[in-house]
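Just one chain is shown here, as structure tokens, and it is the form predicted alone.
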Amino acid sequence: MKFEEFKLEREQSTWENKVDYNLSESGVHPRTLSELFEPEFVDQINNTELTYGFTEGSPDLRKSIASIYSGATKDNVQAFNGSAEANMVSIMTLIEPGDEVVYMVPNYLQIYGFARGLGANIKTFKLHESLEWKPDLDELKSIVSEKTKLICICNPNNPTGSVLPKKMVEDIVAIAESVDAWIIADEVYRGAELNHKECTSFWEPGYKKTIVNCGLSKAYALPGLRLGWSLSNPEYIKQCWANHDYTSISVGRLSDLIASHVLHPNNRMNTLDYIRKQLAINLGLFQDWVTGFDGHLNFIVPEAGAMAFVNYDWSINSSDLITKVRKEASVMLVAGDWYGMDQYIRFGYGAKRSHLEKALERITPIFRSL
């Protein structure tokens, strides 16, 4: 096995923690145990003892994330370290060498990547800029075969923050089903919805071959968690538990009690409706900076997460263009050849909104010189 580098997260390791503002993440920036929590939960906390806990996730955890999807129970999940354990452990279980897998593209590349170097054959599907970044599924429809083990989607999506209607989830998924291929939804940012109303899931259709790995890193604003999961079918949970024993055993049992009580029917919403307002307030903020550079900088307003995917026409590549923004103003971007599309920046704008104003303030005079 040889895995190629993964272009985004070696970037934002390597820099985001130099600059003096960091808009490279897609999440609304986290709060801490005290702004989150009342008093006594915050001393259950610090009276709970480390010890490894359950290998699965705790009942209580399971159970509350059971409850976010209808129809499901605690045996129809496995908690793992963070969303991306989630989606390494699904390919883990599913994919063999030479398996075909069929990858919606932009998209976060992290199973793309270590599909790869498993030794899978990748074909890619696109959204389109010009259906609001959906996907055209007559194009999807001619990609699938009798050969393909997997389809790939992501939604709410990454880089786009694009949401796929309710009729698109259930044909995406007849297509899977009429070539008995499995489904890995990556589900993360579902919950930061612009319009406060949770979008479909693909756990809905019903579709007894389809994984939904989420967590709470990105709509719930606790990266700092490393809690994530996968919903499925009982059997498939069974096998992914088994290879989570090769991985990292157990999620931490601080993060098992604190995701518990987050995502518990009474208190999940809390959590959703602070950081719909802030993404709100913020995305407002950055539309108005768009329109002061006079059509250079254009976006589809993001459906859902704390980032815009904006094209820009001036004659620099993205790459080199977020390093000239890192070196001359301190503030970090993405990059859209990152995700194979250049002439493309990924902004997130889920930062504090003080922070959010002083790097566009920052990046203001960079982008007036080009």
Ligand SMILES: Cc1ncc(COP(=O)(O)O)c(C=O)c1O
Given for the second form:
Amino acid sequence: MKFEEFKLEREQSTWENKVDYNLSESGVHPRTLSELFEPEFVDQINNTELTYGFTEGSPDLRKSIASIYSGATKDNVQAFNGSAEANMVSIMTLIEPGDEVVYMVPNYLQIYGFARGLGANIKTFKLHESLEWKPDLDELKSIVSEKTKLICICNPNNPTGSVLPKKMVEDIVAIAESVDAWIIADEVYRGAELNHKECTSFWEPGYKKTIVNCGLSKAYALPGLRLGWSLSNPEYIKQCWANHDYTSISVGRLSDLIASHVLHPNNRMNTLDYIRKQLAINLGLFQDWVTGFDGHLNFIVPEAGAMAFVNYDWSINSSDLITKVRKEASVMLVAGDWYGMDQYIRFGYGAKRSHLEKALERITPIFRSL
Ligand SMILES: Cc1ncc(COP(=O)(O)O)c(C=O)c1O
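So that was the form predicted alone. Now I'd like the form predicted together with the ligand, please.
Everything in the complex follows now, all chains and molecules, and the chain you saw is the first one.
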């Protein structure tokens, strides 16, 4: 079984720790344990035995996660090492060679590459810039059929930061239901909305064949915990728990403890409020910088997440352009190419403010010279 290169992750793994400024991240810059927590909780972390814990996620953690979604209980939840593992196990659990998967693009291409590696046939439907990076649901309807096993959504979307309104979520669920297809909704950016209103989760319409995959890496700015989850019906959760035995067995014990605390209903909004505030401050700075290029750079303002998908009108390929920026300015950006969309660059604007300022300062003369 061969998997194609996952270009975005390969490039990030290669360069993100070698550059002076990394603007390839799509979340807010993370904080340390002592910045995040009261000393009593840090003590509790220090005094936790490093057992395997509960391989499906501790009851406390699963209860905290379930509390985010109306009507969910801990039996609807399985904890994973990042939403990446949740996505991977979902595909392992659902997909057989030859299955048809309908896939939103542009998108974080993990499920795309992994499902193709397992022999799935993938059909894509688009988010359109002219529709503020929303889909045309007639296009989706026209490609799904009785053969469709699975529809994959990323909402809020990576790389555009667009958010599907409630009605579209309901309509997509109705389309899936009409052909008895599963839905995987990757919602790892849910909670990082700039308007402070948590967007509609695909959990909400109550369609049984829905899997919501999410995690702490983006909206909660805790990627180092490697903590994610799947939310679905209890039968699916049991099945994916058995497949989890083959991947990583369990999440890290300390990650489980910290995530239970962060996601507890008494604490969760503190983190999200902090993240949303940082996003708003940095987005203003980024927008001012873009305006200084007299129309050569344009983007639809993201609704969520620390990323802006920016179109440019210079005649240079996006991979070449970000390589030039990395070599000349030691700043890492993401090429539209890696999403199959040249003439775009994804800027991560969630870096520490001083880093964002310095990185943009370094990029300015390079862009001016184009
Ligand atoms: C849409 C999406 N899903 C999943 C992931 C993986 O995130 P993690 O495994 O850190 O939760 C990413 C990372 O960029 C992403 O953008």
